[in-house]
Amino acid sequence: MQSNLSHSIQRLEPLGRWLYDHSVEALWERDTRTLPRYLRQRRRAYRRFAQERIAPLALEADRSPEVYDPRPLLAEAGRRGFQSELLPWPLGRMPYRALLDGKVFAVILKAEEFCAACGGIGLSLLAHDLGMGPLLLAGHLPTILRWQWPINRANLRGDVRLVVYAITEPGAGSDMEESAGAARARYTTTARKVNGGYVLNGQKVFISGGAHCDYATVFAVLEREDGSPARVDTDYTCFIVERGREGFRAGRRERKLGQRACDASQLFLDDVFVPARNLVGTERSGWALNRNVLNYSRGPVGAIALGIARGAAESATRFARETRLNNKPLVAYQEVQLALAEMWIDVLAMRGLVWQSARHFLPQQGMAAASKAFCGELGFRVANRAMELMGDHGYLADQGAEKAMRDVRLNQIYEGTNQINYLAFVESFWESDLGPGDPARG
């Protein structure tokens, strides 16, 4: 049938042949070709690194996360510039073109490629970008020069400097990521102003990379000088805390269902003194800063789910090509073709929304929340469908689909549960599209 089609195409007029796309280019290459040149180069570099350095470690890191040491891989990623992509040269390795295009597009491409090889290892590499986010988005040049630039230079030398993002607390999780919840959040981490700086007390939980971090951007509620009750939405303040400070320590590493290669650890702050220079931005600006960090990070989190789903679809496709039934490969059966088509179309839909959200000059809350929630839902569906197609083999730990299903389940929870992201979408478009508004307005 394909040969008949080719013959028929050749009979078209020259212009008709030119207007007919009958290439057999792979989906990955086809999408890559739509990107600007500098992003095409970066996507290929991320994919090579994922295939050469991440994929060989994936199964063992998932089986024995307590033994896996991420720092050698962090050092190699740092030398390649992958840990310094939030600022342009000479402060970092962001291409100058990205200052005009979507600022998180390279991070989104990196998240998909790394997590297609392993969701947990990918997260351990991406957690640093999240931790560095407040240092940039506070918009304070002295903070960038004092902290972000030296950290970038160290990582480019392969001298690992890992920064993590610390907001979640034992009694305050997703409510720290939603406007209404912040007003009534049960916070425990506080900051008290003292001569020359601040004293921090409290506990953070589920901190990705916390066991190995060198710094943490810690959000705490700054006590009011008049003694009145402080609140997250009015008194949240960000500080950068170095690991060596007295009273700052990592606690228990949680045993997780998925994304195991990246630890989720407790961080304790017991009368930790930080000097005034460790303030990130200004006092009591932390709520807006936290929200904007999430605007920048939720697109990449959607891309993490996209990468994991793509990895599951690739595993299922490989299985269908290599496994035979009645002396025919599984992929020759129409039912299998329909299942594969469903998975790959979901992957394409996820990528389309993630890339659309990344093309905004400044990441927009509603679009970022939409891509995070949508990809979390579809990612789990793709992984589950891959397991169904692979049958008993999908249930095995070394076939890819089982690990993908465990890994992608977390994407519906962190960076705000999907329900919190739905509310963020409503909040973002309430005035323009979703609220009562003026019914006469189109």
Given for the second form:
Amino acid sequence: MQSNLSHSIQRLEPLGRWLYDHSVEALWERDTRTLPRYLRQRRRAYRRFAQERIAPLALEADRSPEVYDPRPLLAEAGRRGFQSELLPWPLGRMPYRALLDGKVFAVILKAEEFCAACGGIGLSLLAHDLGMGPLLLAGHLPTILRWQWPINRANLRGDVRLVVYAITEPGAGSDMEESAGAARARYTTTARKVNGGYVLNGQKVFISGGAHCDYATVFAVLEREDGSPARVDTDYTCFIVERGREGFRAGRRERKLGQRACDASQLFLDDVFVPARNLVGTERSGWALNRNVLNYSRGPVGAIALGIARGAAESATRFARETRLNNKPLVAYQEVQLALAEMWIDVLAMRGLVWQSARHFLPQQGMAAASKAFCGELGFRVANRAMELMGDHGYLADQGAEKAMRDVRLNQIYEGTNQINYLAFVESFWESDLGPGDPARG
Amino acid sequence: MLDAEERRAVEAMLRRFAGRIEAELLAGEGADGDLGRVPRLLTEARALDLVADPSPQAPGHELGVWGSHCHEEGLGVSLLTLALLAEACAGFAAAVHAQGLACLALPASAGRAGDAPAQSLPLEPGMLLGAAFTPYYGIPLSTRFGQEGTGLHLVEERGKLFLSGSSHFLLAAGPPRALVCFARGPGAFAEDAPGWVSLAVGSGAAGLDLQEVGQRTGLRAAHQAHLRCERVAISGDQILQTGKAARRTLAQVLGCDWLGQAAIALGVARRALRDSRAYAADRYQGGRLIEGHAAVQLLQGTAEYDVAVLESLLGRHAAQPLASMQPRDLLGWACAARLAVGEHACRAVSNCLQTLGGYGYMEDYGLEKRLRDVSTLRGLHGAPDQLRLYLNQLRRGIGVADAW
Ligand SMILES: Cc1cc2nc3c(=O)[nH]c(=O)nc-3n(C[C@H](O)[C@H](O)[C@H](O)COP(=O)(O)OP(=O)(O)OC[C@H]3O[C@@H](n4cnc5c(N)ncnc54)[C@H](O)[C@@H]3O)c2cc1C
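Alright, leaving the form predicted on its own aside, put up the form predicted together with the partner chain.
Full complex below, order starting with the chain above.
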């Protein structure tokens, strides 16, 4: 701090001095201090894990995703309890206090820390929470005891059980996430009721973790008994499908721009029989279940963008501190200070919204969509700014910023494109704030 | 300048060749296509006189991108060529661009039989060249980080000349056989400008090291390297230009570099928009073709505006002969155009990618490559804030810019 200012502060009355926060404390610590103790501890544990276990693998996993094996890290994260945080002890490792607070606060802290180290590896760990979402949110105790608890137990032993979430189909992407589209979706994945269970047919695409999954929570349109045409918004039903079930297989793994350490794969269902116990929740409640899973997951997806953006800002800061020009570090030049300030303020704004939306007792559609879309947009801005600040160095892979740009670009697309999230925000606050009627009817 | 009919013919030829680039380079799998085919395509481009050539005997010397025609006829044809090539592959366009810049860096007489540089460095037809004119960070003609410079220095020791130092992010069509380097020279070269000198050197010279830059975001069909020189012996006949003449040529190279980058970005953005329109006219979501959704129309409308901004910026002085353009005007124009890459071309490509949803993020649809390519141009040979400061310096006519 400027020394004249320090002297001046010392001359203030004791109360005035006390009221003046002039401590030298890193941004990360400052924000951590505002959290309750149980979340402070988690945040530190996530950061340690990310720095020690994720960061060293990041560049190579991005460069050669086809040879990156996510299972060792899934096992390690599982042993530390990071893969079973949707239920409290003894069923999982959710902090008890979270029962009274926002349900996904720990998850958003985890998403930021993991993805600050690597968006792709972060996603490969976080996709599991998304896959597990329906098992909890169906609100069906037998489902929790039959599926969620044993999966948590296995992961806590380090015995990996990866669950992925499957709604998207070749002809229905946004339509699986948006009210108006759902009514008219051109779906292909169907379920037919048979003796003792259901037969599933169809195809899913872009499923994060699909190539390595042990289970998938698959959404299918349940055929109607009277033969009339079934629809996503009225007949959607969720099933848990185990790897190894006859007719269930992963297909092509997409080659993508970023978050490359996590595969996005096709899943095929050819006359897959699942017993009735694999039904998640109740028949034809899948549309609400899907929408609520998205309410729980879009906040964490916002936090993924936040983490990646923070990683980019850290890379740019490191570059500006280490590069010396004309006997001065780059960071000593005013234009560089302004650029860094813009980036870090964007990061703070993202964190502000993500934390604020996660503080709501239950994740809510409009708030979750706001987090997801805002952070997707700002995260891309921060990563581009970081690349720009670094000039030619910005497009070199080993500097980190270009990877962040590629990684965070995905956040405007998955969990519903940003446009679909803006529409979800409007839908959510239509009756209360934005207008009368139902926007889905146009 | 081309008349309308000539322009149509050139465009048709370029579009045909762009189709070949796509068929040859990008038909197979892989993020950037089959880069092993770039040399063959460059040979084809050379046969069409698209690639500048150091040898005055080759037609490309005059007609290629940044060839000698620019001095009399303006930059329009080069900008048009780069934009159209970039519609197929920005990296290939960057390779053609880089060869042109290196040829532009050679003074008009270089390579002619009997001229000084030819004695030490025969410039054969088809020879790949590189121009070393960029420092580790910043802009060679800006004084933001001290004096003007590229990081290369020519020093005189006991009557002998040595080139030392480094220049970075040198772009070339392939591993270059010879380099045109811009360096700060010893007192003897400082007679009328602050010590600039340009010189030609073979890339195999003792003490000269070219290191590929390593994995980068895009433009991978072009070659990029860092140059390090440790006491590379230079003879007097390798010196191409000194003082004001060298500095003026450097200004032209720098200006054409930024303009060429903007033209490449324009090509990428135009192509992204075309792909987006085709996709949106075929994809159903929400009960209709997605081109019917306002959300998609807004993305495409913004991209159309972005393309229009780039087009009008690039068209501004495209007809003016390079020889008659003041360095300050050229650099001001080029700076603004290059800044538009980050703001307009990148946004256009990103918006178009967005209209493809998840498919836009995947290699198969080409948009992911276009985003990588155009993002690489964001900071190529100048961080945008440094360009803004330099533009301001030029406009205010202060400091170094004042000398022009
Ligand atoms: C890497 C990756 C990982 C993914 N992981 C998963 C996963 O684990 N599980 C899963 O189920 N899915 C996953 N997805 C799918 C993802 O959620 C979809 O890609 C996304 O919802 C968009 O759908 P789409 O790709 O079909 O695009 P489309 O729906 O075809 O959208 C194309 C364009 O049209 C616009 N649009 C579409 N409908 C409307 C409308 N009604 N109003 C206005 N505009 C509209 C969109 O905004 C977009 O710009 C993943 C996708 C990617 C890319």
